[in-house]
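First comes one chain, alone, set out as structure tokens in the form predicted on its own.
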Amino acid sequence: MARIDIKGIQVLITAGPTYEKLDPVRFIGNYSTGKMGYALAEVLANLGAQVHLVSGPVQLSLKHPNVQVYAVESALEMYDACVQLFPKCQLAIMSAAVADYRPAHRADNKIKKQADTLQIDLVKNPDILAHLGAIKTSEQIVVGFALETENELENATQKLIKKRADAIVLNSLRDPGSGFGSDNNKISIILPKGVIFEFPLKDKHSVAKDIIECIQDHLLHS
């Protein structure tokens, strides 16, 4: 079977951290350092794919005529560029580490030492995954990925239905020298009625070919 060219079609990719402010100089954030979504979105680029590119705060840059990015801090940031985005691309694949909650206030002002102990109180924030894989149309395909440290599989396969996405990429950081701030990954793809592809070690260049042909060979359509 001849693999879908994806030559001309628009996708939209997130990529690293968000940070969820505390107060004008600290925020709630995460170890992302967005080279999966990177070399996710120089790969299809490369195939001649037009790809947006949502990126919370990076150390990377990435100029390629086929790629315009959209900076973005927050997981609310990011949740309304994806939502604009959306209904004009044929592909989504969602790599960022969006924070789960933020908090509830944000301080105007510096918080100052003061007490032993300080409570913050937190609330949700939106699931992008999750509103996109509701949103969408039969002609749409949403990729999410799981970051697990326990019950990997399991894990992953609830995600995928319950966030109604076409694939789950799930990487573990147990996995010695792949995830967060590694230049290389270990994933498994997990699609849906149990089929699953599993990978070895790579460099994250690497990984991302091998996703965007698992997506080219078993969820896109001519």
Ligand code: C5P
The other form holds:
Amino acid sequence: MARIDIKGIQVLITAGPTYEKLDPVRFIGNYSTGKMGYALAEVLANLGAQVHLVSGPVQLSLKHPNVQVYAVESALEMYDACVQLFPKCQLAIMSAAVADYRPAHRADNKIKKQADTLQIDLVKNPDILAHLGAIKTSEQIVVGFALETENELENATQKLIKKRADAIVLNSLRDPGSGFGSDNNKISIILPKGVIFEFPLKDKHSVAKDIIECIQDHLLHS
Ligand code: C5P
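Having seen the form predicted on its own, please provide the structure of the form predicted in complex with ligand C5P.
Shown next: the complete complex, the earlier chain at its head.
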């Protein structure tokens, strides 16, 4: 079977962490480096796709004629950028580590040290993947990631169903040498109807190629 040509298709990718501001100098964030999302963007761009890369704060840069980078900081900014870009995209890959919660109030001035304990109220951020899954047309493919520490396959399969994704890329924190900050990743790809592909530990560029080939062979239609 000939592989579906990805040239010219518009792709939305999210990458990196989000920063949720507490005050002008502090935020709640996570250790995501964005390496996986940037690798996906580069591989897709080299195949001729037009990539819209919505990136949280990272130390990476990607200069490629087929890649447009939209720098965002918070989950709400990432959500807004994705909602704007998604209608023109045929494929969306959500690899960002989006903060589930943000501070309910952002202080205008630096929060002062006072009592021995400090409570911070958090409110839920919108789930970008679930939103795109809910609004996608029959022509659009939405792929999510899952980082699980227990009941990996079961939780990732639940995520696929709940967020109406077409595939979930599962990486387990249990696998040594993979995950946040690492140059390598060990993934499984979960498709509907219990179809699962498992891959050995590889560098993130090779992992990106595996993910894209799987999307070409099993999800995209000519
Ligand atoms: O529910 P969980 O955070 O484990 O889901 C991970 C997947 O959902 C990833 O693809 C991530 O990019 C996406 N996600 C999102 N918006 C959120 C939370 C997660 O797009 N607010």
